[in-house]
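One chain comes next, on its own, written out as structure tokens in the form predicted alone.
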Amino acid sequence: MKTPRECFGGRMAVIMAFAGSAIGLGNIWRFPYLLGENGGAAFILIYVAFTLLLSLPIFLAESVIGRSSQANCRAAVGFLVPGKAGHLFGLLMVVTPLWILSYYSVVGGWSLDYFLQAVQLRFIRATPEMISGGFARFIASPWVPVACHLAFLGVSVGVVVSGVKGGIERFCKWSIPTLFILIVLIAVYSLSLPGAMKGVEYLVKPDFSKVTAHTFIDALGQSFFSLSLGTGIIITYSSYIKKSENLVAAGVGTALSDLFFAILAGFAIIPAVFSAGIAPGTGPTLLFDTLPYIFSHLGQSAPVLSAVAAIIFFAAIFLAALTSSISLLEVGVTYLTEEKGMKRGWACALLFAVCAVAGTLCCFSTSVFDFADSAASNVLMVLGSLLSVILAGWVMPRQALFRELTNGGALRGNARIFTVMRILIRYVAPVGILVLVLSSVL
């Protein structure tokens, strides 16, 4: 007799789980430095527009595919595209999140190491000159990053092995509110620093003179990355949603939560960067190289406050990385348990071993890390997103799409705007994806 599939407990549990997947290093690490490189407030406006008009329809398309199938990614795609092609497309959705997890857990390991350094008060005990270049020295000797990568991966497995309700749902119910509290505390601290108001002005006054074609590419790419589109996560998590839940409300709630957290992260980091007199367009090293410098610099005058702020900040980064990593892992675990008949514990152990080896290679070679990141962001996620909107908008019958988005017509508000949602899924989202691809190539 087939074991009944687990389901999330309710709408709040669904939004918390989706938000846990969306809110991660993309918000705290990637979003602030993209802000700094692309004109601050102008980038925020473009990012919000892309999220609501392009990313949200893709999110809904993946949600429909997942809940209608009540199955893992491979089977969900196979229901719509029978035969070998459907099998291969489905496997792509399974492989993509594991590919991402292999290098994402390396960055998660960095956050763990920096949190431990903050707890040991290393940042405020060192001079700014000693802190400078610390991140480059850290990754230059790979054995500590490898150990942190394995530890981070182990914590992720520890959550997923407990199941959907006992592991993922329970973890997200306390971790997401905690994460919001931590980022608010960091923002309050950042805004209290001398000179922070220059950073606030940068975040609220758009400077469209700094907007280029690359700004639009970065904003759209960040929106895709942050909402975990094209990774199989939304399909997998949606397969755990009860038929009575409102998919549109869950999608909108997730998108708004993700946007709100990203903007909070901007107010937590950019004012502190301006306070320290550092250029906001520092780039990807802003988080792990620049901010320890800020804590060290401020620690000379207010050591206790700076130490507490550093601990809270890197605790938030670690927790954000963890909420996303468990969703990446769950896609592969669901596939192995349902398609291969493996016990959840053995599935977690197998995927831990695979990602541990791949992540270790990333620790020893920045070229491997960069290749993994580029292939995931520019190829795998884009293909997955395009596949989702084609399946939901063009392959799935109109009545099936209507049934999932309106709960069979019971949700009258969704029924009234169904035509608009379908147009966004069928036409607007595919065009947006193709524009992203062509822009990246050109």
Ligand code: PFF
The other form holds:
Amino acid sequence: MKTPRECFGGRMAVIMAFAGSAIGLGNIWRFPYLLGENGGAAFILIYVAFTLLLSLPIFLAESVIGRSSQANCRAAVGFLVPGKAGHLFGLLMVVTPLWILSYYSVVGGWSLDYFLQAVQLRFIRATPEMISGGFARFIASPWVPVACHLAFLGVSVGVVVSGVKGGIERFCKWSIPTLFILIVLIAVYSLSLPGAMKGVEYLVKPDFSKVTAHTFIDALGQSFFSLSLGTGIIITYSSYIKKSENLVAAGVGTALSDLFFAILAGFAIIPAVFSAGIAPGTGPTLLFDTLPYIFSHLGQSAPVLSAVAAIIFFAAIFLAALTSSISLLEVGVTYLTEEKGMKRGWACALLFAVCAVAGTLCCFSTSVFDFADSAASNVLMVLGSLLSVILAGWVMPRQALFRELTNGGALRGNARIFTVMRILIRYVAPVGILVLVLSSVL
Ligand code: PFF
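How about the form predicted in complex with the ligand, since we already have the form predicted alone?
What follows is the entire complex, opening with the chain shown before.
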């Protein structure tokens, strides 16, 4: 007899799992440096608008596809598009998260190494001059990054192997609240530093002179990345949501917690950057070069506090990366167990092996790493998002969409805004995605 499919326990469990996928390196690493490059508060405003108007409808489209199918991603897409095309599109949604996991877990490995360095007080014992350029030295010899990548991947597998309820749900239920506490602690520390108010000003006073066409592309791309759109994750997680749950409430809860966390991360990082007298637009090196430098700089006058802050900070990054990587892994695991009849343990072992090899290649070559990242963000995720809104908005019958978003009309509030949600899914989201594609091509 077939064992019944697992389900998430309730609304809170669903939001925690989704938030776990959404809250990650994107919030703590990408968001603050994009913010720094694009005029602070102005970027936040554009980002919030895109998240609510474009990303949330795409999220709901994927959620509807997942829950209506109650099946893995490949099958979910296959129900809507029968034949070879549906099979291929479905497989694309299974491959994308594994592709992302291969390099995402490399960055997760870096965060593990930096956490260990923080615990050994390396940033505090060294002078800022010694710290500077440390990241280039760290990745120049790939063996330590490879070991950290494997360790990080191993921990992710360790969570996923215990199942949806016993592994993912249980892990996210404590790690997400913990993450919020850690980031609030860092924000309080950062705001207490001398000169921090200049950073606060930067975060609350929009500087529209820095806004260019690029700001909009950055904000939209970041919003997609942060909500893990177009990767099969939302479809897969939603397939584990009970029919009685409110999908719209879960989607809104996830988007708001993701936004809130990103803004909190901005408040945790930017005031410290200003306090150390550094320009906020240092780019992608912000997390692994600028921040250790800042901890070392602050450690000269307040070593204990800076040491604790560094440990908390890198622990938060490690945890955030982990909650996202388990979601990336689950898509493939659900596919292999349901479609190929594999045991969960074997599916995890197989995917560990695949991502271990691919991630190791990324550790050895920055061009492989960059290629993997840009192919995922610019092609795979965009394609996946476009496919999802077309499927939910144009292929799925109107009544089926209505049934999923309103629980058959029982959720009156959702029924009242159904037409607006459908317009956002059918027209606004596809146009937004096409604009993103065209602008990056141009
Ligand atoms: N949302 C994650 C973050 O912000 O770090 C990153 C991510 C996870 C992207 C899963 C895509 C994905 F499929």
